[in-house]
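The form predicted on its own is given below as one chain in structure tokens.
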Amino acid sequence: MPSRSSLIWSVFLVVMALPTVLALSGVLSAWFQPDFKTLSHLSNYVLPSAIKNTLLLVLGVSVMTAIIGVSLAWLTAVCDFPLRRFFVWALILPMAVPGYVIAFAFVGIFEFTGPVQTGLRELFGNSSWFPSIYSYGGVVMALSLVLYPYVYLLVRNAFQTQGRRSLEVGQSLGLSVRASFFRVSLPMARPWIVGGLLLVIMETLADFGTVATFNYDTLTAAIYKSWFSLYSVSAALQVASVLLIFVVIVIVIERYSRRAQQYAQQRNASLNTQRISLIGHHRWLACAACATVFTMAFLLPCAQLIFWAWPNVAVELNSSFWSYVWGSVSLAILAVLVIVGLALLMAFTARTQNSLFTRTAVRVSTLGYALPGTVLAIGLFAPMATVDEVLYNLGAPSHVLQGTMFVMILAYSVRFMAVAYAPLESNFLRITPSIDAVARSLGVSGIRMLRLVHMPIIRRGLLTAMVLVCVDVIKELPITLMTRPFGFNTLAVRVFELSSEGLWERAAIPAIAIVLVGIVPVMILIKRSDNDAH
């Protein structure tokens, strides 16, 4: 028979996996009770030309990240070459930009009022010929750039850990450096490349703000646009439910693919070996890859941020900007109170707890990850509005849930749990059993142990989850916009509202502000990533 404390920890298992379901459920309840004419609108006239962008967005966002950040992680890991050590660390600062804010950096620098072509018919007389912004391949290239990182951090990995050795094997087999390159390297990497590619999927899957800056309907647009537009929570919900097939797919390929992952390499190997040494004008055709990509995907953003932003600064840190601030600030802070603490029990029981019980309940709890934020949004309203009803019909005040923090907070908690959890449990693998033993032995057990012992050990995995956290809560779009209490605001909301409008200038200051904060995180990442860039 378990323990008072064993089932009491299974109870808050329990609680933590609730919201998870209650999202999933309420975004599939759509389908027990279908809305036949809504159905029909949404099967004629929204789902043919929303699948097929999602599909489209997801096919071209893949293969340019992959051709991006396999290239620049080859460069930067095997070869040598000017300024190879910025751009090792550089190169991984376009994380800190979120994909709204470039894809409105970019729609105020290359459309027809824009500096690029008005620039291009004072010297050419017109710039018809010039491909609008406003297209497909405007929203490719915006997404392409926020994401490639992903892809670019675990190949580099990957090649690191192989260094020169593949392409010694390659060269000792009689191939060139190139052909040693897609027949050796190229091969071993695959699982990484894969991974990689599998979170831009889910990214791009996930991606309101972007699309919504380009006028790209895609699945998570007409979720938004289904609820605020058309006032049709059913019809959200139902396209919803579209979008969480995609969603179910790349997780059961993701699980898959990590079978794969199951390569024997030396960690160092990378420092053992000699880098290949560019000469000639390899060389400086290497160091301009890497430098037009960081270029288009960090400085060219920033720069017209700035130039924006400079001018009205007098104007736009007034009072009103402040208050988005706070309205950030307030709602990260407590973000990182409930999400973070949630975080550290759950990883304090799936320690001291080991159980398929307990395995199954954190992995559903920090399911919410892959999941979109218009999902999440859309998913917890439909059971947050039958407990108001519930509530209502007791005596209680009408929408006690609908349209308060509790709901946002709740979304987050569902969204970000993986991101606390991961680096908590990480660190949790530090702790050996013998000191939990010797704890025990003096009595200290329980709420004890983890304040006691564990805290100190973990200090640093908790300090990441907080900073983590707080700068995804920040950068966060669709659920606040979904989700926020009447009048509550924050500059990620500001910057959706004015570029909306087309008031490039005044959303510069607050895009400024997430990018700053967006930084944090990608310097940790930086610090961690690749020691010989120092």
Contents of the next structure:
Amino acid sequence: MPSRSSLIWSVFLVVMALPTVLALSGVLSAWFQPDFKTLSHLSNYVLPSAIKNTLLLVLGVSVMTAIIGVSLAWLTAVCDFPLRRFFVWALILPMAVPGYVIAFAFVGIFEFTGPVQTGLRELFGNSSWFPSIYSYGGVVMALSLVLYPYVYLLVRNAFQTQGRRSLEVGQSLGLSVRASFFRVSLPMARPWIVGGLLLVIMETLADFGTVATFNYDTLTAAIYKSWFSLYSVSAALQVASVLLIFVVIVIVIERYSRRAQQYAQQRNASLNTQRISLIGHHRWLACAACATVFTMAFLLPCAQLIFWAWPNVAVELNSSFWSYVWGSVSLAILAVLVIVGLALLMAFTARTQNSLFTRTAVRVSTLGYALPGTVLAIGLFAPMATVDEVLYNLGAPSHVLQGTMFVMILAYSVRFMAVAYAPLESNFLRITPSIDAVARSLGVSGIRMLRLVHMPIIRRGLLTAMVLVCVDVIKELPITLMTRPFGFNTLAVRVFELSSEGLWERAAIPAIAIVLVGIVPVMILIKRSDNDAH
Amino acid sequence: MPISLVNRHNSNISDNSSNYINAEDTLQQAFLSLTNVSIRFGGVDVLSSVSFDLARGDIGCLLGPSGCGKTTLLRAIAGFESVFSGSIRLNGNVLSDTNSVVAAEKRAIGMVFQDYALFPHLSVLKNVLFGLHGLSKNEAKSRASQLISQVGLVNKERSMPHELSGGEQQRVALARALAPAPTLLLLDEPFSNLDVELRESLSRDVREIIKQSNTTALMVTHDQLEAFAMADQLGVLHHQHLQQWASALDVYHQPGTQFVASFIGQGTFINGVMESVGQVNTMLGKFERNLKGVYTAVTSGDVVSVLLRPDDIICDSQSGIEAAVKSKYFRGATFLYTLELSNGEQLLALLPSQHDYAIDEKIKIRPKNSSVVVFKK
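Next block, the form predicted together with its partner chain, ref. the form predicted on its own:
Below: every chain and molecule of the assembly, starting with the one above.
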């Protein structure tokens, strides 16, 4: 029944979906007004290598994260070996390290003048045989080590619900343990492996900071260079549209694979199945495998950061450092208020006005998590520039929108709406519909119901959403870099600027600050998976 | 096929309506009144042309198998679903019809849900206070306390919902719904989440509390004993239609349709042939046709179904009717036998367990009553 209030909510939903649509149409507009000169330059010199590099990177990172993630998930979920309980959560920690941080830490550690090669030269007199860190292998290693936790978390969950039973079924049908793993357990976990890998692929496609640090030219780097080195917005849009094609493919596959996950979900989780106690040297091999990954992905880069930061702490913790901290914090607070506030209203609307229109609008509004920051930034820039031009022609001052906080927050809300929406939605789903009905029968409805009934009940979800958005905004690099107001600095931007100039000692302190902030949501995640199953 | 007849006061067709001479009065007093209410979801009728009246202060009960639309009807009265056609009136005011809908929050109709839906973040007292707007703080508090003591939870005011037992949560839900003195109280399967023992005592208490507060109430349930215990008026819903709306006693003894007859209590049907409009001939002999209450129109010569309750059959060695025991089920004081008549028709009989008849044993039986309810085939 159409009423005035449901009309207001519909308008709200349209407004919510608008920025995503704007950004996408901004990118697609590149196809309707092709600039043939830049296009031929791009297709001759930039796109072939950028596409090749991007696809190779996706391939390499997928293979690496699948191997690392699945094997560690199996070991910690089903087997038992020394320090297993520690590794269960320690192996999630690398999630806290942004790609651009591990990147410059690795470069520092493994480049010619770094401690590893210096040590090798002292031992053998020569280290020229050591592979260069500025290589395909280097990028793949760095990205895989920060992204494998996506696979690890999802697949571990799957293995845990399967428990040992899947192996036992295989064995009872005459397969060896090894064959049972490959023919029963692994295929059963496939939806989750695919789900984890798709997240990894999205992050890889979106990554800008890591590849930039390694000077490895992918599509995101090409967007940035076209815009900020060639000053060609149309070229940047053309590249972005190519990247968008890959992203859309991944989104489509992801939608399908989610269905498979639902289908494969087991009703009776076998919580108390016994673990396989590894014996002999296998115990120590398992322990060593976990330890190696944890060291490479977390301990080593952190140690390197601290090693760099320590001598400079007194000098670096000056007023300009605190101004970057303030930049990050104030930005995060603003973004949290806007994004979580809007996500809350949207989740509430979705609950009270359930219809195809609502579901579609929500889906569009939360699509941005899959869009690379570089694509979003350039996609929003184009329509904003148009609006500015129209306003200017109407007599407004120039650049009302471009280069303002507004555009930056707009871009963030497209990118992180899903991050805020997911925990709110799942919390809302846990409130039975009769709670709403009771509130209404007692004369409380609309926003008052949200405030008096829903918000107190979902406060944990609200808190989770706030923490996640806050941390993501602080870690975020390309959007901040490409849309920030002139002279506005954050910790992430500072890390990127200093590290791209090779000033690693100075980049280390803001990088440590970001890692520390990033540990907070990882801890929440660890606590939650602890509650889920032990 | 039973002829679907849904008449509002059980009296229109009856020529012997001595039980229902108050029908006109009821009509005048109708407090909650549904007229030809149809509800559709996605083009499909969930409820079709439902009409009934409930007098002020009465407790009504809608009974039906799951999926019959009884909860939907309750939600429509509460204002959570809109009606496709027909109207819902409360105290003379239209709440819903084809053109207009009063929003649920403006209806002042209290509701108790199957899952109680207590606000988990509020204490018992605050739950009850929730619906008390427009009163001063002290007034609201004394009203809430009064309700809480009425449902017998005086020292639980500060407890949180999760600290309460199921029965206590149920009472809080009732107190919360009654606190704003609703014009109508709706209860959706209020006892289905409770133990059987608790169900009985609580349904008695709830009836008492509702009667005390002089509230008109409508309850939905699939449990007929619960309905019998609570209801002044009882309606049976099936296949989108309200099959009958009458007192519990009448619904049992004068079922309006064959469905009602088989749904309420146990019963079997045997074939009969109408000799005249008032007489039916069966394997068990001739019966007077019960002409009280609702009945389907038949003419002489029609083949009809005759309702027999298991307790309508008694053993009588003098009887000329013989039946074979096909199966039996021990129930303590009685056996429930399935008997087969010489023409193959089967019926249920509840007989004292002093005699333990063997399977296939032939026994002599006769019907206890001389009048029966019949349905046109």
